[in-house]
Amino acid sequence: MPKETEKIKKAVIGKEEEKEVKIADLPGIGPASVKKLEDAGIYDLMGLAVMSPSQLAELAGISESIARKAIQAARKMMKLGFSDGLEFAEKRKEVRYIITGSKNLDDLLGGRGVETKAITEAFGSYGSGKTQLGLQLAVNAQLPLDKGGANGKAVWIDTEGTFRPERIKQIAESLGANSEKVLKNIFVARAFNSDHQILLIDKIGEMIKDGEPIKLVIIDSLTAHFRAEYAGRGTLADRQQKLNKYIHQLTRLAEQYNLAVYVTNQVMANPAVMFGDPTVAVGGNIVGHASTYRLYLRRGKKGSRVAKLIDSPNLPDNETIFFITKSGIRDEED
């Protein structure tokens, strides 16, 4: 009996260890700053860890020395620091991938589709399937594990007023789906302006502590705002600053959280190129290293398009055919 007494001991114990730290468990941080640093968008203890003593103390109302004290408990608790490759090779074990509905998408994106813990681009000229393909992973999202999902949620944030909830529809009918609930499953956000673009991103992180189970977040499209409120050469440096930040939080959550992040991006011609296709991306250099993969995409032969794939941690560059029809995403026309 007594043994039994211990196993159970051991149980509780062990259950309790596995319990969530908070924010409220750290030494100093009261309620009241609770309250302060959710204001902020800070919410769990990542957020919290990688501030600086003073940004920390502005934000939560405390002194600088226990706003010390209560970044080193939580970069403790986070294990913060390095790792060996084996057990990193183990952390990547829990990336989960979201089909495209097109087998030919899947294989030049590495056999499985989009990542989680990733930011995939998607750019080019209206009309080259963008949107459409963004459409397409917020119902492949809510898909069973088994069968190329992530099991979850997605959230769509429209910066160009293309969500059509019709077109999802159309899809979720395509796969059999209940359509009603697939449009109930996507969250959208109509965004005004960029701080308005920004602050959502803080709006996602609160759903997700409210236990809402999002795996997918589709920014259609990014540099929209920015490229409109940050006019001329003279704002160039102000508009890529905010546009780096921006992009990090993203980041950062896409990590946090173990979601897919897919934006789509609009391109410009670039003068000084006088042979061969002039079309690049906007955003430069900052959204070029920030993307984990970057698609181009283009109109192709006989109402195909192309899908060329320009950059990626781990895969060659490529290119592949796929078809915008009437059930979504596929390799062939209906």
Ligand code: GTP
The other form holds:
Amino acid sequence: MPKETEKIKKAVIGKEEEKEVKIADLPGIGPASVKKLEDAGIYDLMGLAVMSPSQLAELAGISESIARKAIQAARKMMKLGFSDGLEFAEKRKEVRYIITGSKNLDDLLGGRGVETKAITEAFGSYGSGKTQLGLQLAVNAQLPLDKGGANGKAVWIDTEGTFRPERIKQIAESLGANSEKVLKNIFVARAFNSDHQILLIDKIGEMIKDGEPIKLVIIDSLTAHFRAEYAGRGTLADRQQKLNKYIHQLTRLAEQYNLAVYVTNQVMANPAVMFGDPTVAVGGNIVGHASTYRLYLRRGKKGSRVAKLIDSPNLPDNETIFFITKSGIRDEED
Ligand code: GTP
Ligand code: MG
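So the form predicted on its own is up there; where is the form predicted in complex with the ligand?
After this comes the whole thing, all chains and molecules, with the earlier chain placed first.
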């Protein structure tokens, strides 16, 4: 039996071998198509399995009938019952939620906080609370399910040196938790540049396969390195392409391991806006469309913070207020 066929058979039979199957192993997908798909940010079976035949045909430069066969093969290998609504509902049941510490903010996000299998993006200017919300979530992710947590560990990818152990301790202690234990359950990695930041995603996959129950990945900040490294106007398209790929990888990480991804993003002035709020998120629409939930944070009256939900596919564009207190993110002031 040829090696490739053997691999696929193993994958269909034994779950253990699933990770060995690559897009290139699918019928009708040659090296040129693989290259085109990678350029579009599709690296694995999941990415391909969720596409429509016409989408895949266009991206990979193949006919629709070949594309259909490849998608069917990918779905079979992943044992995904896409036609089965009940199975889909079962999969949704796996979704867990992590409370933010503020009921207002939880409600804005649909009632239960930040969710797994999704990306939540917070963008806003300096001091708006993006990092503070991340620190709170890193603690709350560890809470048991019935206390609004995901009963898991957190990964903090730090691009700006903003991770604060002392602050984690403070937040943990206010919940009556053992702060040493809480800190031990947060894996912190400093990303030195965008390539390093991207590589760390694979590392997270490895840690999970090694048995770490990671339920939350925080990236603070998602865009800072990309922004700094692709400063000139001529390189904007390159930056967007790289950022696009990265976000697709994050989406797949969230889906595959049923974890929540929380990313922070800076804002910049949009010269095209003459009236109203002239700030827009770095990375623009690419980040926007991939994020399941986008929060725009800003300073409000009397030390409050205002959070606005933007472009959510299934929730209204509401806004609410919360406070950053000594104990963490809350509905009320200290
Ligand atoms: P940049 O990373 O600079 O873009 O900002 P950010 O949006 O990440 O801001 P961050 O989350 O770091 O919020 C900083 C603000 O949180 C400070 O200006 C304080 O108002 C507030 N803050 C931080 N720590 C504490 C604390 O221990 N107690 C209280 N009451 N407020 C705090
Ligand atoms: Mg910050």
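Residue numbers count along the first chain shown, from 1. Note that this is a predicted model, so its numbers are computed, not measured. Note that the rigid core is defined as the largest set of C-alphas that superpose within 1.5 Å between two forms.
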| property | result |
| --- | --- |
| K35 C-alpha moves between these two forms by 2 Å or more, core aligned | yes |
| Core-aligned C-alpha movement of L297 between these two forms reaching 2 Å | no |
| A57: Cα shift of 2 Å or greater between these two forms (core-aligned) | yes |
